[in-house]
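In the form predicted on its own, a lone chain appears below as structure tokens.
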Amino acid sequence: MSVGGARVLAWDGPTRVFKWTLVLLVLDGWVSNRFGASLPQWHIWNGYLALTLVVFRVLWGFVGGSTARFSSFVAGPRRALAYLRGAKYLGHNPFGGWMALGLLALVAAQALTGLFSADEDRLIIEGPLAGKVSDATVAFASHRHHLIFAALEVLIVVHIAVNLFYAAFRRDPLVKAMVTGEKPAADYADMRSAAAGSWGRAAVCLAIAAALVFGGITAAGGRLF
């Protein structure tokens, strides 16, 4: 239950940061990619950017904030019962945090499928690795590009109803706790508060993940601009 009017810290900055960037660079890539025609290197780093985020993220999930940190959300058959018996999580419920799994599953193979993808007569856009590989993997990693990111928005919509639900029904204010950082204190079974994951620590991550990404891509022959 509540405890009074305190309140303690349920996400650090990085990773609030990391969330709504996401969130801009998934509503990005599907206006580069519905208007931006004669802009494809627009859509092409947006594909950059969200794949260097998600690298990023699965550094954070080792070394970030505590409740960032997979070892705090990513729950087997007991929590799970644990948390349908009405257990209250400071961070990721145990569903909550497949879903984020989930989500960033399909980002990032909507990223690595874009590397590789073209349209057909490789006139408007081409990934920087599909000159690289056959014309049957283009067309395979084109079909899927589209197919993922279908997949993508149905994840989406269940994401954001379920959190609609949450704070409607259940008085558990996910999204504002994911823009203010806070929480109300309570008894959560997971943390009674979080523990910052600090900011330099967070650059570091995010520059390892951009030499991941630009590096493995330049080093696999891909051009890109």
Given for the second form:
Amino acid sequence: MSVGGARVLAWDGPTRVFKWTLVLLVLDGWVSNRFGASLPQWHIWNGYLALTLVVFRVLWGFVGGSTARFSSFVAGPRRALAYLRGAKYLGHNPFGGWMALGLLALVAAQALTGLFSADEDRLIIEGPLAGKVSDATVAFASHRHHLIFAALEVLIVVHIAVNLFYAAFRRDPLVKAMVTGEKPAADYADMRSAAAGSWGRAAVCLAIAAALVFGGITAAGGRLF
Amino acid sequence: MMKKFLTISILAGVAFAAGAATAQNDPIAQRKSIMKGVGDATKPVAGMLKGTEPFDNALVQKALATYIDAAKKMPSLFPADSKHGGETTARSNIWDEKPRFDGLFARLGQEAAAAQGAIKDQDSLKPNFGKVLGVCKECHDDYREKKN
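Now that we've seen the form predicted on its own, could you pull up the form predicted in complex with its partner chain?
Zooming out: every chain and molecule, the one shown earlier first.
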């Protein structure tokens, strides 16, 4: 399949930086909850940043690199069936695309419920908008905040297992591609080579995302610190 | 008339003593009452930490003294027969991991004692009181039943 060892771009720089930063933030979300009780701001800011990144990724899904765009990887059941019959993808395959959407949705839900969460007595940690809603709403949000994390853990385990499976048994170096950005040239079903999105455009997306998240929380009457 | 008054007084006295004795022999009621005191003492300090209330070291020190007292009393209030009843939110793994559970109260006492001397103003409040609340959270995460 590989044409003389030629390599093609699969993921542009901003997409990769986004991806691994989000990995770190999800890990740090767990760490800051488990070990950061004496510094509630640690966990709270982790949530702001995670939400900002997810909003960035949504914007990037419209104006980013070709493999990062939703239009290139959000597939219906027909494409998924075709994929099962043996197509190979440069970017997300149809199931990979669903996984990416699922992970993004769960991180978004996790960050959003966190804004309204607090410990039961509202004494130890309180999301920036918890003070604006009733105790029942805070209890509801906090409960969801725990459940969503459990669901996220399940999806992450599946996600990692599938990627390792592809690298080990399907000779599709997905993890490496997400690090280096490149894949061996091949007859891919979605596109032969990715067109990179520009860093400048990524910076604008990030700025808009940050403005939406921090501006939104402030506009809703939340205290960021 | 006098006789009736005496009877009522005696009956009331007996009832009161019985009530007090029940509370004393009811570890669930006792620990709930202690934790209620801990929560009440923490409330004003939580406001100071958020910056919605001015720093008041007397209230901070009162909260810390409440924690130290609670940390001393709480470990003995979880006898094997107090797992259920009295609407307790104590999780049953307390009894499986009693040494660690008790250790968290020991740490609560230590952190609170350290904070007593270390907290002098708003700036020293956050890091030092935060450490104490960190012990609260660690214990609640593992050993307190969530309401829903």
